[in-house]
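First, one chain by itself: the form predicted on its own, in structure tokens.
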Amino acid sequence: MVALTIDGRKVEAGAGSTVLDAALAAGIEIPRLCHHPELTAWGGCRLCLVEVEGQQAPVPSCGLAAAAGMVVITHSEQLEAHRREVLDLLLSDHPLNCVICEKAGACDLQRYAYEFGLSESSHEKEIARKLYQDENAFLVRDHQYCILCTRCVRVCEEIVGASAIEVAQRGFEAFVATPFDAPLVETPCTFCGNCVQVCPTAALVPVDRIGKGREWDLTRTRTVCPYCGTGCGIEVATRGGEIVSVSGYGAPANGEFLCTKGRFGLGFVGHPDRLRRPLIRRDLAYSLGLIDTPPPAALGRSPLGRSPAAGETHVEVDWEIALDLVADRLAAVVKESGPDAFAGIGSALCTNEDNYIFQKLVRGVIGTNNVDLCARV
């Protein structure tokens, strides 16, 4: 641990910590746009500049190693004027249509512009990046909102390891691009959406999020991703019972980051074809006396190539009936052909605890080792 002074307060920082890390850990807020705690420091936005005793010019706190005895000032007239000018310049190259922006209420640039009282830029307005790319089913890239913080580039390289995007060109013409500006589907992109997660503006937005409500319209619920046994923490944003978007929130297993399934694969929850109650075949339901009408002779067949709907071939029943029926049929199979005539397959959509109980049922009750799990975890 090293001891330093920040804004007149004695602060302790762990080995390898930066001044920004130490300040945030102590509850001292420093404006920042390009910084992300899980990514390497870049220092490009210049909002996190601080004054250090003994140094002539302000330095970026995100890349400044905390040292014993260091005296740091995070807010002064000079620093506030500098930050205001940085934001002023960013707004000169950024649309100010916050009233219709999908990220309104969750945009870091909007938040800092509000804090510094900037409703518009004092500089000549010119949008350098106007490309709008929606060639895939997962995310939209609207370059006019990009502030070149490079968070997306760094997370793709450092966390995902795909290196599917990079900064192309230089100066005012710079923009985030794929190699040879090819569509994302032609790059190593895995469509995990972690670039969307770290983007501080509306430059990257999930397709399913567009037009689904403002940030303050959404209800956010933290839960566990259902796709495998890793136990990634996810935050599900819903509106009117419909899932709008999914993001990570800093859970122990995954931090803020998710795979493609965890972020974009929860569409099955509200899908109209999802089974919500047990179904049994109509011929079986008729033989058990659950329905009065006998099933058609061609039950389950597909005349003229049309696949029959579930309601044409099956009947909804209560859980008690379905479970009793399954138990009776399984017991009959085991009694007639032995335990190894049975095989069980667990589901990655169940919890580890559910799958553990399931394999105990197969091994301990039915008496066979014919059990597997699609996720293999």
Given for the second form:
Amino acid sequence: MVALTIDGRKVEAGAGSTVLDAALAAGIEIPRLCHHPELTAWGGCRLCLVEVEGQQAPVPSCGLAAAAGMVVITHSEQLEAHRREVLDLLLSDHPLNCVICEKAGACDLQRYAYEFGLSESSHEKEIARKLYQDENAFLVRDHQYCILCTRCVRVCEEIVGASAIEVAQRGFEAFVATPFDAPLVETPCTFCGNCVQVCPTAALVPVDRIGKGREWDLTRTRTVCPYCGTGCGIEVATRGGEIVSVSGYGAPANGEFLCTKGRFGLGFVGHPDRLRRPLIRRDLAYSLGLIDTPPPAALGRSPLGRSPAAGETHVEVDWEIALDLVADRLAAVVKESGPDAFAGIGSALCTNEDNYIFQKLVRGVIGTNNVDLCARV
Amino acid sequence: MTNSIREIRDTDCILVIGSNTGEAHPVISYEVVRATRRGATLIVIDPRKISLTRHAALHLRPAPGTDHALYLGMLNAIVTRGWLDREFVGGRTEGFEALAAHLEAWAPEVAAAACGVPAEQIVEAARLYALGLRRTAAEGGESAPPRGASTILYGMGITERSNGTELVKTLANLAMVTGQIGRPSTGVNPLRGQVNVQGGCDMGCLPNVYPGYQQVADPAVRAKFARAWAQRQSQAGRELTMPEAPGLTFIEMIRAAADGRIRAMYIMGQNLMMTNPDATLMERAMRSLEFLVVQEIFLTETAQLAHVVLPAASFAEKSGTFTNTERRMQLIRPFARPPGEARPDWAILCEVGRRLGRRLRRPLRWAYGSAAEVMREVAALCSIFGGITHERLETVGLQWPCPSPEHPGTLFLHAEQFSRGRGRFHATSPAPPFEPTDDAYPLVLSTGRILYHYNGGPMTRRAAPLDWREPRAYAEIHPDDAARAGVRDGQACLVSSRRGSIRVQARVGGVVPPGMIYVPFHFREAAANLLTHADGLDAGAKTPEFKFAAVRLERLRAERSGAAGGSHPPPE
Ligand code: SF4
Ligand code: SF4
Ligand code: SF4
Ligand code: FES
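Mind sharing the form predicted in complex with its partner chain? What's above is the form predicted on its own.
Once more the chain from above appears, this time first in line as the rest of the complex follows.
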């Protein structure tokens, strides 16, 4: 631990922390755009400048190691003027489309412009980057909104390890690009969308959320990704029960990062193919007198070929009919051949509660230990 | 996992074995990337050039199915060159002398001859892992820094093998002989494939244990559950007795179904037609059943064969808990309404339980108001989950063991001692795969996941962006094998085993070594599991060998190429 003074307050900072970390931990806000707590400091936006006693010029606090005895000032007239100028310059190169922008309400630039009372730039307006890249089904890169904070580049290299994007060219011409400007699908990009997650503006947006509503329209629910055993925490944004987008939120297993399945893979939830009512196979329904059309030949075909049309193999019935049929048939087998003529398979995709009740049913009611998970690993 | 995911970033040396972490557990691979960026040494042991090899200091590529020898060679090097942790071996383990004697036959050169990895690389991997050397330390030569923290991450490339249990024991030997277990950022860490495979096992969906790994064979355990489950008023006169004999494991069930010993089956949320070996056998088993119930969210390939299909709510529409690969139980919360009349799985099962209980005169208590109430019953019956409630899981979840309401959960296992007291070394020996290659089927088929899809594909193939990125089945083929078969990159080809054949797109490149073909198993129209076999189960865990089947590769005549597809009888 090191002790330093920030804005006249004595502050303790852990080993290896920066002045920005120390300030934030003490509840002192410092405006910042390129900083991200999980990424290395870059120091490019210069919004987080602070005055340090004994140093001539202000320094970016995001890359400044906290040292014992340091005396730091985070807010002064001079610093405010400087921050205002940084934002003013960014706005001169930014569309200010907030009324129709997907990111409105969740955009860091908009937030700081609001805080500094900047409705437009005092400089000549000229948008440097005009590329609009929507060549993939995951994310749109709308460069006019890019403020070149490089968070996306750093997350892709430092966390994902893909290094699919980099800053190409220099100065006013600079933009975030793939090598040789190839489509993302031809690069090592894994479509994890972590660049979208860390982007402070609307420069990176999931394809699926465009036009689906903005921050204040969304309901956010924290749950767990339904795919692999990592168990990433996800935050699902919905509107009217429909999924708009998925993001990370700082969960224990994954922090705020996700992979492509967790972020872009929930389309199955509201899919029209979802089962809505209990089904009985057509040959059984026919023999029970529930339908009078004889079973089709398709019932004998392997399911590993063509997928059947809706209603081709099964008919919908009421829950009561289905549940009684299940109970009748299982009871008959157990009575005739004993409980060990039955086997049950639980699910690695269902919850603990589901699986607990499943084995209770198999052991407690049927009376056999023939219960297993489908995959043993 | 013995340790936690977040500990990986602070590791000094990481051994990734039989896990394509970047595709199967991408977010865990981010931890590995972070560790390497902080200077950790990454060693990948895998025949395939997986994405993590880009960050690896060493990539050892044993010939498929021969890696056991490699681990024995590493163990030999560790013991003979004095890189072992004597204090740990002396204080916390037993059986070391027998292991050391057994290892004498496995000099690195012997191992090298068996697995095709140069002896120097085996020795170097052993040194880096045993001493936990970071990249800078590794280059620093002889001056010995204090032993760093090394971790082993392994996947299905270890467990889905006919000798998987022996392989896991061998990895445990590596960790114990070097003391790389029981501390932060160490351990032997299986990366479990499916979201709640850990939880399904924890909750007793296994033929030999009740929830919380309490033995079926123990009469006191059976009596405890009988008492807890029985409906009070029914107990007069008749005690509920619980079955004593251990049940069948999954593949045993399938065989029993195929030959009529199992007459009825209830399958909850598993598309076994796609995700299990020898799909032809699976279909025969399913069709032999007199009564099959499948509880599902889609009409999967398995559900299509069911007599009754019950519509279930998905994770999006119900409450409950999942347990991840680091033993962390986490809450899931509904954010959508179930379609139509679909219901949560546990609620459906309670309905079935009530009705079936009446018919079989085994009435149990099924009156749960919520999933949270189910968890209260679990906690009351299982000491390792004793302190877990949905309320406590609201914020960050809990890693079991968590025996009491005050217990904070367990970050890593085996800190003071192993569950059985002293850690036991096992002298293991390599075994050949069940189905070796031959002239007719000269290539090794390995099957597994890819980044963009999951299991039999019912979920991911209905997620538009994922299906856009990876819409069709393919096989990774080495250029030499492709040239020999006259198969060209991007064209359709035929992959056949003794059990069936599939048409897939050829992806010719250096990902697989010569002699190996890799096919993902997510695609119904070219189901990789028509090729795999359900024989030669691992003796311990009864896991099928998904990672090794003998196949051959053929080019397709022009009129048949194009679409991917599969067929049952192998074309002769
Ligand atoms: S989606 Fe992921 S891999 Fe692709 S550019 Fe963004 S961060 Fe990199
Ligand atoms: S795309 Fe977004 S994250 Fe990347 S540099 Fe531009 S503003 Fe920053
Ligand atoms: S987001 Fe990706 S890594 Fe995380 S649990 Fe889901 S599938 Fe696994
Ligand atoms: S946040 Fe420090 S320079 Fe951008």
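C-alpha atoms forming the largest set that superposes within 1.5 Å between two forms make up the rigid core. Residue numbers count along the first chain shown, from 1. These numbers come from a predicted model, not from an experiment.
Participant: Superposing on the rigid core, does the Cα of residue 290 end up 2 Å or more away between the two forms?
Facilitator: Where the cores coincide, residue 290 still shows a C-alpha shift between the two forms that is 2 Å or more.
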